[in-house]
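One chain is shown next in structure tokens, namely the form predicted alone.
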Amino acid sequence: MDDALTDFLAAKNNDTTQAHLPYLSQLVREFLSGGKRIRPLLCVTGWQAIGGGDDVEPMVQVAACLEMFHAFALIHDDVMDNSDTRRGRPTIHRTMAAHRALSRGPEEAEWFGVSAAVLLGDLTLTWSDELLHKAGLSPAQLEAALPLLAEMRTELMLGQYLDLHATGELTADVDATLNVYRYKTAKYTIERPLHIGAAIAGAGPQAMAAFTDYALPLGEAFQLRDDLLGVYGDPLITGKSRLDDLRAGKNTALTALALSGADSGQTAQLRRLLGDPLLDEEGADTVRGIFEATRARDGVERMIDDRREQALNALARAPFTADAVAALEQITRMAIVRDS
């Protein structure tokens, strides 16, 4: 995968004589490094689990189109949520408006930032796009993928427009929160990648059902973890600021939980807190305090066991072949199970 993301960048430095293109070509190559891949991987795994073959080539490029759609909607999101970090380094905005900076006052260089960024978050949709096209699939083949990711980009936007509508409106409502997660994260996380790579191999409509009833659950446990993970994570390690979602209001799983289980002060105190953008580490410290006392972190730990089981017993009567749930076991337990 990295040598196929980098092979492509590398090809549009060596095809331009425009001047620019090569410093956003290194911004993306060097976003793209340190992510999990977990898309590309489900892609190739869905392929190989209905039988897809041994050239497994033209898979690797489509899994490409998948990082590199992703490098798209993480820089969107960078500018959408303000973050200053993305794996431990200054998100694209940050980083763009630093370089202006050098020539420019901190007002400009702040407004030439995050419009260069939303700039690079298309171009690196339009090379998604290339990638895929180039892959070497047949008409078929192509056919079969396309609807699958016009799905996957709809879902993915339609998420994140609901998570934006959701912010700073906090609520006791858990399932307004997965309704949000099933959106942003279990159906563009899980389930179409795993969608587009079967597609491509053949599958059928049982293959593709079952394919679903995995997905799901597990896209839900993975977005409950990065809720935990964006709170109580160590940030030397997840690369973010654990002040961010809280900082942001953000309607969450654990925020929910908290809310209806908490007492009148409580309740007071959280929606004082969250959503303040000056909100320090001793004030986050209420928060989390306040998480622990509701026992909405247990709340969330449990959930994601719930979700886990229902995804490893949806996996057990699956249609695949034997390699594929060796794999889509270790990757449920990757997808769950970490620190980042």
Second form
Number of protein chains: 2
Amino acid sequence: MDDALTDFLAAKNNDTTQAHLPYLSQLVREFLSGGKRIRPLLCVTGWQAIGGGDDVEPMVQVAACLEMFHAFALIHDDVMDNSDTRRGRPTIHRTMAAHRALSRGPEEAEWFGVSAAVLLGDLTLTWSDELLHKAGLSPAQLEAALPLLAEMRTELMLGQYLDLHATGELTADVDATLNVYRYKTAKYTIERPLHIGAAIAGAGPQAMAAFTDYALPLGEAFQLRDDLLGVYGDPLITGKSRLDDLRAGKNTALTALALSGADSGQTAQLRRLLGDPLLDEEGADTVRGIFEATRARDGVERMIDDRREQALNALARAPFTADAVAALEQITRMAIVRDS
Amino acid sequence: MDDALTDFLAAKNNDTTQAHLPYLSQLVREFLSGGKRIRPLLCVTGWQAIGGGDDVEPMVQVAACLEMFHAFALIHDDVMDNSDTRRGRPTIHRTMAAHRALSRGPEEAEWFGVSAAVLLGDLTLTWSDELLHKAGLSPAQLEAALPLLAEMRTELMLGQYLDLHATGELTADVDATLNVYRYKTAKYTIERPLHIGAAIAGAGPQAMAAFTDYALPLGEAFQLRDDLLGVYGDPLITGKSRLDDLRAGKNTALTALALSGADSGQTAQLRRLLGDPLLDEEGADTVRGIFEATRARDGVERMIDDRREQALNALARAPFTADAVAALEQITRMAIVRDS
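Beyond the form predicted alone, can we have the form predicted in complex with a further copy of the same chain?
Below is the whole assembly, all chains and molecules, this chain first.
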């Protein structure tokens, strides 16, 4: 799949009618090089699980379409979260601002970075469509995939909106945060990629439901692991600052559990520190201490364990090919036991 | 076509699985109610020009897809330009910020507005795709339309990027500004909508070239008229402030002509006033005075006349149905002689 992306971007790079296209496609190429490729992997596995057949080439293009879509989602997400780093490098808006700052003042450069990243995100979304249109799917396959892709996009965006809407207003409601996870991660990262691959292979409703039973608990576990990595991970390995989520005051299951278990002193401290854009490592340590003291960290680990079990049980019952079940078991481990 | 958009958004509005969807779809509905519908009109006319046939219903859906795409483009454009008003109302990011400000501080509300408008733009882009997928086109028609839609999107985004890149650095190079107009307006607003309609009707390369010959001069004239309206128009009729373009320091053919004809005193004044975010009506009057004194305003009017003539000549030679030629003549007048 990396070749499909590289070839696609190289063609953009060689388009000499547009002065800025080589710079923009190079930025996307570098950005794409850091991904975990979990959605492409799931898409191809979903196709294999239904006995997709020998001609894997169109699926590779569809997988590339999902990875390009994910680049779009991350570029815009980083703008909205005002994040500095992603995949171990400066985010796109910071990179483009820095490029601009060579010739302009810092404030103008910063706004240029935001605007240019919004545009580059829009462009990658269009490129994602182009990859799909050129994938060589049959009309029936395209017709099966398109509504699912539209669902995936809408669910992600509404999940992001839920998330954005809740940011800055800390909640102790664990179920509400899990609802955001369902849309923003479980459906987007796990269920829909599987569904899209399976639909292209001609899956019926029963198989689609089996994917859902597996995907939703796994996706929630994946996001719960992400939350822990955002606070406890090694920035050198995750490629993300350990302060971003805390400074943004993101509602996570971790913060919700901590708030629901905190005494009044701890609650006051959490409300003061979470969402403070100037939070430093010392403040972050205090927050981490409260996460431990309220057993929120343990609670999230237990939630992950429960969901892993649910996902594996669903897999044991699913009408998938043996190869695909083995692959999905491995993906389950990768998604849940990881350090980046 | 308005019915197609209204029905589509009403279905989103009734989707009770997503708490925020009614609010978001209502915002889009209000936003869409103010448009001039020039792209949908051109798309259907392009289809008729090739003798598209009796079943106009799929074309209405495709036209709705273009109008929804345009909503996406404007919502993001207004974020990038930091504009206050659009179509006589507050821009989407201002509206969403104001909604948020009821419960939060002004700075947080402002950033929420920007983020939420980026997301709502992304959502309308996805909805635009959905309208196309549900249009009921045949596989062959879809295959003809998709590459042109992708071209249209890419051209617009690269045109926007050119524009963004040039903002804040005033140029006296009229040709460079016309190059931006070609991508950002002439191809996007005129040529591609015609091409998409025509391709769905099965147009051959000769007819496609004839559309291009008509569309590019008309599109440049359309944008040149827009520039004049941005500086001289009546805000109550255009729905846009007469200060936004000047404050943003937008490079227009008007500013380029003025700079290329200005003496050193006028040049210094233009460089001081254009791009000043606090420019007031008095400063704007000074700028307008220089546009008159350097005959830049007259020059733009002459450029519009030249292009109208080119477009009408191209139309006279084009292999289109007589009805379509008459409609395109009328569209030419509407696009060039207008006050909003």
